[in-house]
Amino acid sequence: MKACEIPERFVDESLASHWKVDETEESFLRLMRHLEVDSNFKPYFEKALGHFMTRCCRLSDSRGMTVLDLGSGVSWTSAILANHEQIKHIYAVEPSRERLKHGPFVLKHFEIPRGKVTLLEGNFTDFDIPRQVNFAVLCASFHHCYDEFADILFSKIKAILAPGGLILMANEHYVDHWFSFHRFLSFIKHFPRRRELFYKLSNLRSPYPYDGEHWRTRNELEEIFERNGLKAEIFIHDGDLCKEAVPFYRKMGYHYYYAILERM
């Protein structure tokens, strides 16, 4: 895998005590909680999939689904999607090796049958998947990958992608011209150390250098998308990804969705 192609956040990750599962129960909780009380993450992949899962049943067959997970993190997507009875297999891929090494844990924890979930080191450009799959997950993943990587990405996702197959795109922001009256509003603000940030004037939506932030337009992301050959069905949350409360500008300008993409 080559470092130069993810963030460097992931590359020997420091994690955030909520990521960190063990065998403990309390550890499992810290997870839970983050993701159903301190944020929207769980309930927003349950109805992302929830709907997706209604469309991908023409799919299945005696021998059930084969599925990527892509940016599977602590793989508690890939336990969710486990949990699926017509889901076979999956392969969840994942970028940095500290993430990888609680994911075993939260397998466990979700009582996850061994063997039904492979836990496989790569990135958006170097993954090796040993079959087809019926479709592929990205859940709040696709945001961290450079735009010069994003055909890159989509080749390869089509590449193993069984006819007929479908990707899904979860827990995902896109911006509109508010986001960037805010950052340019910011910008005026820090000014004097203009110099140290890393946004520019002439690029306000420069990706954050450190994980890979993308704050992308919803007509860049369809134009993507339809670059590659893929048809997109997006869908609004409401409300946000985090519930913590921030002030109301640091929302401004932010929509949180999911995507159903198909070949054109």
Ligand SMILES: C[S@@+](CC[C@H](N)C(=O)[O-])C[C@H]1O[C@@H](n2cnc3c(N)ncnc32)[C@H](O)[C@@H]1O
Contents of the next structure:
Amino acid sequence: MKACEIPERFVDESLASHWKVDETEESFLRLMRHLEVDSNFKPYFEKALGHFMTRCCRLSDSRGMTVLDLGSGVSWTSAILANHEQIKHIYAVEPSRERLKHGPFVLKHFEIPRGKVTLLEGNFTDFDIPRQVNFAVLCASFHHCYDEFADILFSKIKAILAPGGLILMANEHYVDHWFSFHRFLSFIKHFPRRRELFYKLSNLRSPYPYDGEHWRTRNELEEIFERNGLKAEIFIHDGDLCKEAVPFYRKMGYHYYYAILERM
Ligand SMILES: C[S@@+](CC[C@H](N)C(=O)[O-])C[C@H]1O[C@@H](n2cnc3c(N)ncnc32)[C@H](O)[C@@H]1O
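Could you switch over to the form predicted in complex with the ligand, since the one displayed so far is the form predicted on its own?
And the full complex, kicking off with our chain again.
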């Protein structure tokens, strides 16, 4: 087991400029451009959330819903959640202090009432929130969770989910054999310096050591969910989460999905 479960990238990280939102309009426009123009982060999240909310109506009572946003980054997802009338409170949990620092500015630009979102430092296996939640959201964070921590993560979430509570996994990916085929070709290409590669021939899909990115297959994901007593409905997005112009073979075998998980 690793000594630390937070990948190196998210500890004292140097953020890309589009995440560095401050009080200026310009910094906020930079973030929005990244979320809506340079990528499909916001449209994909909104699509998943729109669908998810139709399933959540039954969880809402007159007091409104409480939500956990785990791995919330700079909190733009929490801001979108906070704009839903049925949601009364959001706990945004994030390990990167650098990202947390920008959260208050993001919430302010989205005009979220003070106190509707509580920003907390924590991580997949260590977070402490004072009450049960109606649902948990993991947007683009689960693929940074190491296999050995996945069961702890889901047991922690299940422990704070109110009866009937659901989990939304958004902006996620899984890969198929084309991904492994491309990695294999890349292994051959770099054969003379294969010892320097982070992946081995015996495990072409090793997580990336710097940021813990995983390239799981759909079967592996379903196995993790099932093992944790969760029934998953997986929905595939059309197109690509990231719009960068990279050669087609670098995108081979990726499927972008969101999933709605409920207790079996
Ligand atoms: C790709 S970013 C997504 C952030 C945000 N949810 C969004 O959609 O912009 C991945 C996030 O996962 C968080 N993360 C990485 N390891 C984590 C861990 N062990 N526990 C909780 N969050 C983690 C990172 O700090 C980062 O904010």
